[in-house]
Amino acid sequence: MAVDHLSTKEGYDRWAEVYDTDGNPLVALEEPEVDRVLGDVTGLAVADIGTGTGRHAVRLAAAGARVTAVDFSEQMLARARAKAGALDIAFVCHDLTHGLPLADASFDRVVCGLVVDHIADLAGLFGELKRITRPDGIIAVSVMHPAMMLKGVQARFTDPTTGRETRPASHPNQLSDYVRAAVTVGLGIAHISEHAVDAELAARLPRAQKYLGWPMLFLLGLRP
């Protein structure tokens, strides 16, 4: 099949059409583990870093968060804000390769749900992430697992228009690499752990049928 190769932005555009309703199971594996991560967040203030639809940033505000969202797609930030629940939460149009424009030490919790596959410079970002998160704060980041690249998968759709395969750029981030980001700006991990497709999710989503058992999502609980 013949693929298109994007910039990450250009793919994400375009990914804003399908992307709440293209039965993604990486997805589906992952929410239910960033709010295991972040715990209760009533009347907490909850930054949402790569917020794409508002998927975790909706959540959170349902749930009682004073969310702020973040994301540098128009596209995808113009669903987000078309979803039930967006006004009561702050979105902002940035990109996350460059310093984030909030104040220093403001949330008390901070997701950056599968973003850092796109990201070159992780140290950079993580530096981030802690310098906006409280002293008591939690950090949750997740991210496609790599051992998905040993399968050739990266963060890719099906484009509606063109009906080809597109994938947005990605870097080659391994494991180790997320870990020495957070480690090298200070970050102390307070949790960490690896997801596999198992059968429920296998039978529920047809498309994760094909990784039965193979790793699929990584999560870093990080505290400043």
Ligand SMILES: C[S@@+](CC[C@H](N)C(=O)[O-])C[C@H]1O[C@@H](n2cnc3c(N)ncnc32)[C@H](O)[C@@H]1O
Contents of the next structure:
Amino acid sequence: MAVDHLSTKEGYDRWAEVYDTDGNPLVALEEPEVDRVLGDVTGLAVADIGTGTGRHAVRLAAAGARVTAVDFSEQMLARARAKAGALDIAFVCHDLTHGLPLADASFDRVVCGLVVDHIADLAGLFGELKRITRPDGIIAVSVMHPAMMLKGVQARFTDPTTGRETRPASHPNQLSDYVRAAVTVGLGIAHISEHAVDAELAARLPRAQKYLGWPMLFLLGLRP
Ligand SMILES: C[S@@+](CC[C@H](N)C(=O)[O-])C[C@H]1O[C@@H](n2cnc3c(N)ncnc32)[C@H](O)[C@@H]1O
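Next up, the form predicted together with the ligand. The previous block was the form predicted on its own.
What follows is the whole complex; the chain from before opens it.
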């Protein structure tokens, strides 16, 4: 099948229209696992790095966190800003390949959900995540499991305008690349896990069925 390859930013600008409604099993698998790593966020300062449509940001704000949310896709951010509960979130439009416009040691929790498969300089970004996190803070990094590449899958969606499979640019990072980046910048690994599609998820989301038993999610919990 013909695939449209776009820059990461243009790809997400187009994906924004259907991102929250396209029944993505990775998102369903990821959310509870990220919550387990973050723990109770009531009253905490939380940064959502690569917030997209604010999936984590809005939930975490509703749970009582003070949330700052960063992304470079204006269209994804527009979806996030339009959500109920987004009024109290500080949104920042910024390219993560440049240093984050956030103060040192200013967040108790940092989440970077399903973003780092778009990042070539992982150590550069992980160093920035470490810099903005308080010494006793936790950083949750989730990403599509690289084993999905063996099935020919990278971040992709069906563009509702063209009807074509469309891929924002990704980098073929492996598990060792993520772990090496964390260790290189001096982050401690407090949590590391891989998650496969189980029967419950496959029954709930038709798109998950063909990945039953296959690793779909990789998750790190990091400490400065
Ligand atoms: C798969 S979405 C994840 C969104 C959200 N974190 C979630 O889990 O639902 C990836 C997001 O990363 C953002 N992103 C990718 N590369 C980026 C970069 N260099 N700078 C800023 N945002 C970036 C995209 O715009 C997109 O919103």
